[in-house]
Amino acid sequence: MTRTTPYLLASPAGLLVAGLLLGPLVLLVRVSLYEPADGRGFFTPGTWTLDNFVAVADPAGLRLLGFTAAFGAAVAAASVGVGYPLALFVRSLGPTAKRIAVAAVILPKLASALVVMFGLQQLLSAAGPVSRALVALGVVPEPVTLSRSVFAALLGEVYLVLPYAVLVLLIQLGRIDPAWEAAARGLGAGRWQAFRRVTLPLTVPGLVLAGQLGLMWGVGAFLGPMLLANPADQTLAVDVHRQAFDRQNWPRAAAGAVVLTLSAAGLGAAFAVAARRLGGGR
């Protein structure tokens, strides 16, 4: 093997990248600086301009996206919130029990999204079972609609990253040698002190990712603020889709598009930054 030999081996993947990701990107900034059409057409043909980037940029654009970078932070806490608990007691399991748990966890990817979020719109209208257990229990005194807010937006992008923050977390305390958490407990730490020493710290790798990911996720989020939130409360992504196809300005939806792009980017190396120096530059 020379030492050329990796660099070839990789090439047909570099060149899968820059042919499906940097070209679409490229042509995506480039539509973005164009005018909108005039009646026919996308955009209008040989036009520059800046404009696009400048209605993302006046004070509703930087509320949305706002909203966005806080509902991605929700969904990342969220995820992380649950999946760690979850992913704690699937690994307490034993093996049976666990290869149970883990298919019962990826089982919902196997439904469509589509189908998932209208199933969390039945669930939540004011004639689903969540609305008439609340009326039962003397919570509400009437049936109330829950699938129009930012709470059941929230709830379903939670639910389709759940998997994902689930199995990262499991591999990461998959590595964790159950004899040093034996050893802690033989030296007089107790149940609590011993996670709190030993398995957290050595799971903050996995729930740095699984909160990355839920952060990315949620940034980008489309189809939970799309369905289920109040139409006063969406994403950009809901706004880069309202753009394009209602109202049929195709250069300001794709000004969103990089917007939202470079958000995400910047929001995910901000978050590992960050991360990393909370953990001691580990």
Given for the second form:
Amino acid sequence: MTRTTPYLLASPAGLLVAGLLLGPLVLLVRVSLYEPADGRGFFTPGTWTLDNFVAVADPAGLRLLGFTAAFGAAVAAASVGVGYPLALFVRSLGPTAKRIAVAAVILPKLASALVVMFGLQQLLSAAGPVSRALVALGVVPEPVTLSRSVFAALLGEVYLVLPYAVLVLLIQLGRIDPAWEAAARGLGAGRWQAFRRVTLPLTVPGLVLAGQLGLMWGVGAFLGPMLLANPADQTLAVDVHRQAFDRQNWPRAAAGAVVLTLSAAGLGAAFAVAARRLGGGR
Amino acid sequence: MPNTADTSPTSGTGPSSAGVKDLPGCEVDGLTFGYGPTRAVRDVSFRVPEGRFLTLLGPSGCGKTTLLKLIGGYLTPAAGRVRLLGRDVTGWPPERRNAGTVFQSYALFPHLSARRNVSFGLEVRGMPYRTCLDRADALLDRAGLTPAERDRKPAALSGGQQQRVALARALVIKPDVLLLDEPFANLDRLLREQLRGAILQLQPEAGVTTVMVTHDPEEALASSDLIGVMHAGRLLQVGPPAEVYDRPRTPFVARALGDANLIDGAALNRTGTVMVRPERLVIGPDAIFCRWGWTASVRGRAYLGAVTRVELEHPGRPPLRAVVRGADLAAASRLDVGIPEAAVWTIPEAYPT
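Coords for the form predicted together with the partner chain, given the form predicted on its own:
The next block holds the full complex; its first chain is the one shown before.
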């Protein structure tokens, strides 16, 4: 290994990041600083303005930002809340059953996200099986549409991010020696105490990473809210799409995209810092 | 389950009835783990009087660690009973048994300091946090850890310190029985010899009943009141070290505790296999006073420091291994060897070898 070898190893990824992320990002920032064209093209060349960012921060824009952040937090909480028990269950299985369970966790990733969303749309529609089951059980008097709701959008996004959360948690749980839990039991801790005092604290790094994944995924959520939520409850990503393609206002869309990128990165970092403070670095 | 006749009169009364002199500290009765031909533990029974130290000796895979886990409650037996201080604890989960275990790799909690590792067992009993830490500190002080070392995580401690923390963690709960799973696997010789001393130093007033598992016969002989030899899931023999060493029931037990000459008994007018320990052979001029004796040629020698081990050979006589002291005997190419009658033990059972 010479001193340049590490850089050579990183160069393919570096080129990808430079070409496909940094380059477009620079363009994006530039576009966000143009004046809108009001129907005569996508933007007005040669102009400079900060008005697009002011527009993102108007009351409607702030509401949008708030909803986006809350949606991200909800995706993070739900994917960790559902993923952790699932990962604990998979860990408790024998070797063969574990392999099958891990495959089953990854399986949804083989289907296109669009297929998943349309499947959920059908499942949760007024004529769908969930609605009919609720009617049959007498929970609701008549068929209900569950598909056009924040809940449906959340469900869709959690469905997409859950496999990653479970894999991250399984890897972390795999680092926990079962002898540590046995030792806790032998010292007088019941199942719950052993979990709370040994297993849980030792899973914290995995929980932080899974939460961070869910948060950043949820803040950038597009398909779920777009296809499953009400037009009134939308995330920033959907709004960027609307501004760019429905209103043909590229500078406004670019400004939204810049804010989205920065807030996703900022929230992810803030989450990591907060988690380190809380967990004492472990 | 077999053995439904529960003979334990003190069932449920707990350690308070420990005044009885001959109370069994740890008793195992017909213990079996697994099913069919793959059973890891087969019909094992023994009784360790309270405060005594039993070592289970055997090669890896003989079921000794499984047996220890059955006593600790980490595994559930297919048949048989476990009694600790007279209480039948079969089927109880580990947290109810009050058995302190030192695991093979110590299994110290990596996220807790040495002090919190030791206080853990007290904390889960609901003892005030301050009291837990004070008791942990007192015990770790006796174990020779400085206050700074007690604040360290296990990864920052030496192997010997980790062993002492593990021992303190197991003893701080005042266990009814102490279970040691190959506690020397990662330690050098000096630290091994200190273990028994460390246990005596750290344990509460009265001695704690101890069951240790090892594959090292020296360890077993040095620290035990009782030695059990295991083979393929069975306990072949259990008894005081001298008894098991001098009067093994099978050739396997004879070899398990140290070097042994196993000779066809016909050569000494006996039937079956007989055992003569190398150090019981008489080498040199005194050999003529023995019941059997001859002059053998030295085929091989290994210098072991205090003694030299020699391999002796003579046509028509059984080959023997012996130990000699002194440069003259160690260098000789021919040696007079004698077998005193008292050194010969006829092994009662032919298997396992």
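Residue numbers count along the first chain shown, from 1. Computed from a prediction, not measured in an experiment: that's the story for all the values here. So that the term is clear: the rigid core is the largest set of C-alpha atoms that superpose within 1.5 Å between two forms.
- Fitting the two forms on the rigid core leaves the C-alpha of D246 displaced by under 2 angstroms between the two forms.
- Relative to the superposed core, L20 undergoes a C-alpha shift of no less than 2 Å between the two forms.
- The Cα position of G39 differs by 2 Å or more between the two forms after fitting on the rigid core.
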